[in-house]
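In structure tokens, one chain follows: the form predicted on its own.
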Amino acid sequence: MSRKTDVLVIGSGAAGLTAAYAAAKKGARVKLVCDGMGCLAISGGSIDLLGYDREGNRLANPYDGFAALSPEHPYSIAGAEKTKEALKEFGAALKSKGYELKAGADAGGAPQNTLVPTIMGTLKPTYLYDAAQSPEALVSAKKVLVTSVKGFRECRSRLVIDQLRRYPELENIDFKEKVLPAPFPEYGRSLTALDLAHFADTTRGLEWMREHLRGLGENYDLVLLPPIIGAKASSPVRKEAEEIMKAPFAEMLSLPPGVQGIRLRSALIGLLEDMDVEFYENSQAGNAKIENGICVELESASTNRRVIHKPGTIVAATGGIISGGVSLKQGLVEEAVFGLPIAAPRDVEEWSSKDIFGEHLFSRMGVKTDNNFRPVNNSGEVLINNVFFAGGTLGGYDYAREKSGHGTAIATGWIAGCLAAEEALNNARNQAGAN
């Protein structure tokens, strides 16, 4: 089987979630091929822009760190204006599907990273959360419950709370701890977060939801949920909690599967259906036909079906290392679809640092590309004309020590995927007017 398409894009993450939409709103027909869900449903959901330097220091305005990265970073590549223009045109697009995103901010409007608490007890800067939520109200609160729920051993209030009376700037809150009872009798195992938000989308969840979270929050300045409150962008109760409770509140960021990220992705891939984008599920990508620096056709292969496409051109979001994006063998690292060699030493204990927490190579190893995202060689000539590169595949970077990761992969997809659609579509003109 053939399928002609303008754009083809690898990878169902946030970067080829965000490159498929673009592209679908320059007009153009896209394809999706993916091989699972991505790392956006594993996610904590917020969008992380920068949250520390180089040195390790955390940044306030995420945007003071982009000028001492790297020239190969990511962000230097797309620069902070179409970093800002990706954000802005993303959280625009959810908002149209009622999913809100909400900017941190200081008190004259500047950007500012937001520290958002974590189930185990961390406080996380990130700079785009759910605007049905208050993490901000963290930091200037004087009272905060923290609530668990019975069974559901992987947040404990109290274990909660004592992480959190680390931080200097929460010495002097009035913490309190609530244990919520189970909602349905015990499974015979513990209960995780996905279990109860999709539980609180049903109506007897809901039912339960606002029975025990009412006037929860009378009499504190905030309350902290485990990530419960629905598994859907849409859930009734996740708009309803602040009234319901009485007080503002915010969600803990929770471990994989991360609820919050799941809500995410389903308002995107609402997106997406409205723009008729056709996906290709649990196919793997491969197989590539390059000629004359150009990708004419890319094979995706399932258990039952193998297709090929030609597409005008590609976007290439398939991760990182963790994501199979990059292959690592015995001193070789390649990008996984196109088979593109990534430099690194040959000694493999190069790779890492001997500080678990200091700098590793290997969180930096991607693909090299020109400044439209194309992958080049190490003398800086492009290999594949038609294929742009996004997301955790590129080099440069490491997400996790950054507090960068969601935030790259918008900025980078959103820019590939205009790019992509702009060049698929002119050549497409110029071949029509060329007969």
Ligand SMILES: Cc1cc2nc3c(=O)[nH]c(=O)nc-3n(C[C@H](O)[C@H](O)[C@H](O)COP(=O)(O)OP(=O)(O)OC[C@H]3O[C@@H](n4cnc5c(N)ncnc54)[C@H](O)[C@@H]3O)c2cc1C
The other form holds:
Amino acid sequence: MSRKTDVLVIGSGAAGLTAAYAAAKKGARVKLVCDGMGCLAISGGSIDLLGYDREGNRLANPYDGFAALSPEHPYSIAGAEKTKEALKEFGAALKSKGYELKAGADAGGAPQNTLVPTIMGTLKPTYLYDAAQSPEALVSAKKVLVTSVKGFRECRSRLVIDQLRRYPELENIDFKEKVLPAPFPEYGRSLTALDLAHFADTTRGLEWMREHLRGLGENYDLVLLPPIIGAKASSPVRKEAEEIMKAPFAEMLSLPPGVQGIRLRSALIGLLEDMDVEFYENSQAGNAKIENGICVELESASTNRRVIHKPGTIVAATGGIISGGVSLKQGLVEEAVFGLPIAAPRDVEEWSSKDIFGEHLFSRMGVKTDNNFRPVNNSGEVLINNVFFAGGTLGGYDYAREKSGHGTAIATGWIAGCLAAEEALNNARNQAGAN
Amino acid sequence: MKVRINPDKCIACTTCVVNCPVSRVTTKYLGPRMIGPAYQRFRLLALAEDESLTYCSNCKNCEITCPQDVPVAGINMLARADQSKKYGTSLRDWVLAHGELQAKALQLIPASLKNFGMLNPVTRSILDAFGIDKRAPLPAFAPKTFRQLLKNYKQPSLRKKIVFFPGCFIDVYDPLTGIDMVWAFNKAGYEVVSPDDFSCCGLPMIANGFWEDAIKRARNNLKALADCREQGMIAVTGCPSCALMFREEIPEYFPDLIDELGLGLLEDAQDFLLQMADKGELDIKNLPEQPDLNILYHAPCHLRAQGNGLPGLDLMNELDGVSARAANAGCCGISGSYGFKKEKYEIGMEIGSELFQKIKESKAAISASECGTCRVQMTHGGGKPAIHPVTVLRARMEGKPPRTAYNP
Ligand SMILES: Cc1cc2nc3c(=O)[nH]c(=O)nc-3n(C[C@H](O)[C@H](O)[C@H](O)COP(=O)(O)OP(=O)(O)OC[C@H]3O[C@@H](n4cnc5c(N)ncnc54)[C@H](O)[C@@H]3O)c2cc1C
Ligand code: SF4
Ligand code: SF4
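For comparison with the form predicted on its own, please write out the form predicted in complex with the named molecule.
Next comes the full complex, and the chain you just saw is listed first.
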């Protein structure tokens, strides 16, 4: 059967979920098609805006880096003002679901990146993070307690401390370690941060935390923990943690699954639930029918099934190469849903640099758009008028290198969602008027 | 038998681990990535099976969320079949996988006696010792099966015919929901046939390791469906797990059968009725005056796995005065017969706890879901009646409050 909707969103990563919410909030009827659930669920969950410039220098204020970005960069298309506005609206929406984000700021209140430690003992600059936590206290702390949990082998407090000490800005900190006992037997496998976080959401887990975290931070300026303080958007234990430990705390970023991303995702899903956004899970969008520059039909396919959608507008938030938004076939790079060509050198050798940590062309490959995030050809002509692109599938940036992943996804997702809703509702009104 | 299952696409991203309801509540399970694609490499080297394989409930959330389309649950079920072949299966699992046969064997005994026999505390303690948890919400046998009822049900004689695959739950425990379905299809201009040749879809046998029994059922059902196709009839079902079995599982596990007998698909009955309503062939617009109805809807995992959206939810929301909201609370924890098993009962209840909470907190007095065993679990954990979306459709069209008892 064919199904009508105002806006169809493809992808359920940070960009797709944000776009779906923004569009629904504008009053559009929204459906979301996804094949897999995107990087947000496994990510660290703090929102990187812009951590490094192209030369690899760490940026104190992320917005200071915007002016030097290339014109194709999604932030250049969105502009700093719209990016700020999108992040603000996004934050306000999440807060209504019990998940509050806080933005780093310097003494004068200007935006500032915050260095967050990882369970490998490295530091990563990020911009928005869980308001219950205080990673910003790290650089000015004198005494810091690093905790780990027995049985959770990925995180070893000794190792974290040795690594962190190598950073000049942390040189003078007096680090101590504490290994908490395992809350339950390991059975067949070692524990993960996610196991511990789920446990913390149970009544028994809450009691365990209250017992073992009690007073842990007395005499310390900050307690660092693996991400184990609950896996829900508003876990009771997270609200209590600082009070129980008697010190500010921050969770270290872990390897996937990062736990904090799950919290953020569940807050977003809660928002979409209130808006009655309907999901078509486990299905792949494709086979678009384009008439006069308008996508009039789009299929979502799963095993032995094809559903035809007739949306007013579409947001394509399909991610990069790994998520399936960009496909590589025999030296040809293509946007995967609509088959839009993506410019790439003929010689595949040129796609990547010899230095694996260097700048790779392939990570910047993606869809080229106009100022409204609609796809364009090389001469800048819009190819499909009712399709808006967002997130990792956009070209012109390398999120991993510059640390801008969720930031670009959320900003462009928000903007694309608003544009898609406005256009769909406008067209529907015009059509109703014409009839 | 050749099988199109490939573990090599796994990129170890852990998305499935985040979404596996069993790993969420117990570390006794190694988890989808480890037991599925990762352990498959050891299996290929003929290493001993990891015993936590038995914890996989075949709910398919791993497959729904995997970005690389790795058939994780499929890998697990194949491994389970292999284990059963090597080491045999338990009688308890046989009983749970073959509800259809017990119903047949018990057909001559009146339901009251059957149920007294099955559901009284003494039997329940014996079943408990046998491995079926005494707290588990075992459904009661209906006095007559759906197909027995259908034979005596007066349908208008209509030119267009449609095939209804009842599935064991409706056939054996909940035939009146099947009759609601027949009623609705009659209103849409279709006379319903439900051939006696249909057997269990075989999914419970896959989930419990009875591979050969599942193949037998699949062969039988595909033959019956081929006959229906020849007569130009479309087949539908109201059960998402049966639909999944025909659309995805049989072609994946038994491709030879498809080569031999053709692809036999069951359309989603709710989707079909919605289309009829869209075309104006089912009139759901001129309903009798009646009070508004709030419903909390639970999307069965096996429906979500099929990439067809939630047509049952859409159907209910097309009805004037009905407001149905999706619970979005993940798996209910029953997974067919998983939650009945003694060593899994508490795991199932813990998995379903978020859904139960939502049912309890919802202002809706009734919840709804297409899957029969989900409904049993929802009532057990949430304390409110749970009904099929088509039962809601019929009630609103007739202007009566919906029937909430299985066999009043
Ligand atoms: C392990 C990891 C950790 C990270 N941690 C952080 C962090 O802590 N902070 C941060 O800021 N950034 C982080 N990032 C980067 C960040 O996750 C991404 O840059 C950003 O979230 C991309 O979001 P997206 O929605 O554009 O794409 P994705 O998250 O890739 O989502 C794409 C979606 O589209 C779907 N899709 C693709 N093609 C189709 C199709 N044809 N039909 C239907 N659906 C389709 C996919 O299934 C998926 O749901 C991390 C990335 C990774 C991999
Ligand atoms: S089928 Fe369900 S229980 Fe089994 S691995 Fe997948 S998600 Fe986990
Ligand atoms: S989600 Fe898929 S690709 Fe990722 S770890 Fe699980 S099976 Fe592997």
